[in-house]
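One chain is shown next in structure tokens, namely the form predicted on its own.
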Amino acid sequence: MKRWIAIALLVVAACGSDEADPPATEPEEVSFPSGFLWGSASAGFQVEKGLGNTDWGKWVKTPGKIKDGEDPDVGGADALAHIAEDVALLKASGQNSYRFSVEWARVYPTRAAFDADQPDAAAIAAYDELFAALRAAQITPFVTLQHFTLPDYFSDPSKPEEPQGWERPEIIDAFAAWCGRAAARWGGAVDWWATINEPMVAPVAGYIQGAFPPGLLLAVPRALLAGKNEARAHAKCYDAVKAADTIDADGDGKTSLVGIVQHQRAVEPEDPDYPDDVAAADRVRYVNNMWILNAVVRGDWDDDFDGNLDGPNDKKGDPALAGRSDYLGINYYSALWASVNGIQVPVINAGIKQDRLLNDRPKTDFHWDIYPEGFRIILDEVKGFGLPIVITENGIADSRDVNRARFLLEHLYELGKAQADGFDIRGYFYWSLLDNFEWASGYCPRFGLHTVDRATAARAARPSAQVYARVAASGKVTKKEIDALPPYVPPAPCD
């Protein structure tokens, strides 16, 4: 009802005016401040090899789970064997920061090793080499402590009937221990820590859609339990990193900044003229975009996910959770539609569609909408938390590199406008540095600024990498350079 009243008031106001307000003028140029983090991102399982001792390591060996049966150990980037090359790619494309994950299961390959705090020497040496190479190149590391994968001694998808991963109560303290040890080991090199990547995505994909381990369909109570434990684990991880990392790595007088990385979609009703779809979109937006941020920033614990704090297990301002993010890591790719039609996901009571949306927007090779205006929508949603923002992922599947330059500039233009409007945005990480293993989709969706030869692992820059380099060097994006680019072309399968 409030929505229709608001619309009516706007109509009355417009009719009562002598003339309509002129359209807002778009700036000819946007700029970014000195010290802005210009980077790209990766995740260990997607670019490293030898992580078979993870839930995903077992998942990819399960027939039918990965498109075309592809394997990250076959034809992948093998990043830890190509550290010098990848750091050189970062420098050549003008980047001053790199977001990557340090893999828990690589450092502690077995439960016995973890319990005894006996890290694998080869793993420590490999990550030490990466940190040293970044430091020598004056590239700021931005480290993720958990990017979807978990050690197989906590998460074994071959036993889906048993509690897995984030469902298990002991994993909260175990994850905090991992965070503290990583911070103690590498705190001298790191001032930016991300605890958990996209905490709402893994439960949805693993327990509702069946595309991630443990591969269940509509197991909503288990999905919600996993999400809740991720929020609690993040808070304990935050405290552990703060306790262990007291070193000012970059000499700016500040010690570690710790935050969570949240996947935000611009959530739209499938039919904006249908009130039930509008309400469904509001429910999806709350659970997907806001629930965990409310918990770890404000300490508002909505135990039943109903949007209110009046339940028997709800809490407002829980001191065990509140204030546990120094910044907000935001991943933005596209929009999704919510509807009361189709398969309904319990609790949110909505159906969700995020690819092949029936509208006029151009599409990526993943058939996601290219929607730079949605960037501002999701930024507006989180501005009220009052925290600095880092765009930890934003990118496009574009195997031919025909749309990436326009995508980059249009999204950075929207980001620059938000910066000019008072948003405290500290950095932008393009996803991804390299073509990589894109989870259940295998190698076909190609997001990289750089290609990877599947036979030799040789890297090569795409033309869009130099477009990014020019922006990083100038700190500016202009309407003129966007308008000079060719229009978007339809998506194509990987060649």
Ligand code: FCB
The other form holds:
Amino acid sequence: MKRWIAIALLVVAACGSDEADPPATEPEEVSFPSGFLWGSASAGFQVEKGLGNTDWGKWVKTPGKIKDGEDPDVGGADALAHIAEDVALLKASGQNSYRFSVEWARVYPTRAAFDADQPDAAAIAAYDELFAALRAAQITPFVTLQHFTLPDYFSDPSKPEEPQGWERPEIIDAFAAWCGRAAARWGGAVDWWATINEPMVAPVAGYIQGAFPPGLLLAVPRALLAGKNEARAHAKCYDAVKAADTIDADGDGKTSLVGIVQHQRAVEPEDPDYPDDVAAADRVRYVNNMWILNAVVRGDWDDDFDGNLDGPNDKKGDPALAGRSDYLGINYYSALWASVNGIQVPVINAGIKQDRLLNDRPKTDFHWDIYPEGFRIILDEVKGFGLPIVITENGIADSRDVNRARFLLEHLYELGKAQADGFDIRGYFYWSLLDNFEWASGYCPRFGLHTVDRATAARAARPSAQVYARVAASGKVTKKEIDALPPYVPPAPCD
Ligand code: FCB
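Give me the form predicted in complex with the named molecule now, not the form predicted on its own.
The complete assembly is shown below, putting the previous chain first.
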């Protein structure tokens, strides 16, 4: 028998059939269950005014720190003065949930007020009004207890040489006290709580990249200390919320679901053919995507961030940390490149690049890759934790609204496929309801389903808000509807 015929016969025998399997087909349609949370997300400092008594409030006043010197108090969305309007926007765009933060420094403007537990009456009234408006509109609140900003009495970027914010040991119990008080006050309105938004992003941006307060470069030990204290603060906050929120706000039998919100990137080696870059990507993925989840879900404490638990201060299954997440909050936007070339971050021993990646993927106005398939990569990474997942952020900077509908549907399609494959996904929050203050980039990147006029704060829906409304109403995304959309066009970067 000729050799190639023998090989062909062997292949057929191995397949157990005389016909080759058809290639895997993509589903025509994906669907989401009823009760799925369809929402959008925001953060206090990005849409409120009057948070000058935070580290970020001080930071934005520091010359050179924010693009074009912009400031959320000038030309911002002023959300607490537009509550009825924003709730109407949520309704009109078909959303049944809203993720936002309650601001620690607004409720307790001074250390004395915090120590004496004397909350600010106007702050309480404003948040009460927001909760009441959401309830009246039957919109489920999803509340973040800390989204990057800290009160200036714990974090003062004018003294970067001193321990800041999460570096200070006393902040762990103070944060837990804030969580417990917020949960006691609003537990009747809230069942979904998120403790800390993106605990790895703030230390990396603040101590390694210099883009967030306290604005240091490559101060890795301080960044890691901040990250460790966030893990401990999260665990104590979890316990405090569980103890204080004993009211089932929506009648589903649960009083509180408490989780942490992680920013997960699809981490790739800059050169996939270079083993050192592949190893660098493994290290970055571990530190960025996994370290804190290992700590607060399994109680596995890798004190030296070296990827194993055999160090002198490492601990497996620490009961003070384990089991402190009822769900995983996942923010997914894009990919990230790791490499052993360029500026190396000590300890992780890798260089990191997250924008302007040199590949052929389409880009957002923020120069991030548009990479819907990456969704599945980061979901697969957290599958082993066995917890329900909420997509707490996903969105695109697209000032002209030319790519948003495709971005939204392609990402939801990937999510729907993951759900069909067994992932327990409870909700999706688009970032963001409104154009807002994008941290160091000021008002430049426009993520909103709605625009905000800088002079009048008037809101207007972008066309993609109606695309979102249609998906939320039907609970379905079809391939046909994605294929009918125009292809991605090059971004309109604002810098
Ligand atoms: C996330 C932040 C959010 C916003 C988006 C674009 O990392 O949580 O506040 O800045 O990115």
